[in-house]
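This document starts with one chain, in the form predicted on its own, laid out as structure tokens.
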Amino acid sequence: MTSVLFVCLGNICRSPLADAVFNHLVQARSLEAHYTIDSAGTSAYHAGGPADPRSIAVARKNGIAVTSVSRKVHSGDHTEFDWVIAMDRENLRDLEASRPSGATARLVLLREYDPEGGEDVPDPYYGGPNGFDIVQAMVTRSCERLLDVLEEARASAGS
């Protein structure tokens, strides 16, 4: 089993949309024995909260359900996951600065796996709509290429 936790600062825009994308990619590929996925914020300043309302709307539009509710990144989840995924290079700063040690879980960004390259995942909440549309292509294709390469590894190890 692979666990995989995506990462932005409060959990209501981009990480539970690639949390959404991630379970949706590894579902059409009927893979669900195969992985565990969640999505927490760097704070809690929406803990306890649904995703951002153009989140769920993007999702929707593109056949995806938005379901995670927020919560921040707990010391134990750098041990929990296998991988810890940031949407930005300031949210890759602040879980490196929090790692307790012995922590096992992979740090990487999002758009590591983009094919277009790139390194931030944008913040959209404070843009229009179409600046979700432009996240959850990005998301899209880098979960699809991150999906691929566990998968890959996966193969490769023979489970």
Second form
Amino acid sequence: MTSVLFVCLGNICRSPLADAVFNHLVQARSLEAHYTIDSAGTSAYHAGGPADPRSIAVARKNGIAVTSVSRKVHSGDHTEFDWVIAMDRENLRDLEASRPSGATARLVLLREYDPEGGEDVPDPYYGGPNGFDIVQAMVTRSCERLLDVLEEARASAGS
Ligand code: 4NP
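Right, the form predicted on its own is done; let's see the coordinates for the form predicted together with 4-nitrophenyl phosphate (4NP).
Below is the entire complex, every chain and molecule, led by the chain shown above.
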């Protein structure tokens, strides 16, 4: 089983979308038995709340349901998950700062897997709806490549 945690600031816009898109890709390839997927925020601003309606809407346009409930990252996440995937460099810095010693998760930026390159998935919270379409496309490209890479790793590990 490979476990993946997507992380942004509020866990209501970007990481819920990445969580839902990655889950959708896993299902499309009938790989559900091999992946555990979750998302979280570096803040507790929206803890207990649903995803932003604009993330839910942009995913729905693509036939994907966003059902996450916001939660804050906790120190155990750095060991319970195999991969912790940050949406932007600020998230990455915050995760590095809160990472306990001995943590085992691989900590990376999502856009390391974007075939078009780039670093941050920009925060669409204060922008217009167009920002959510951009984020959706970026997250989809990156999650497709990420799943390819994780599947290659799984195949070579023989799991
Ligand atoms: P997210 O977007 O990190 O992609 O979920 C944000 C959501 C809420 C806030 C900032 C970013 N906020 O400041 O409340």
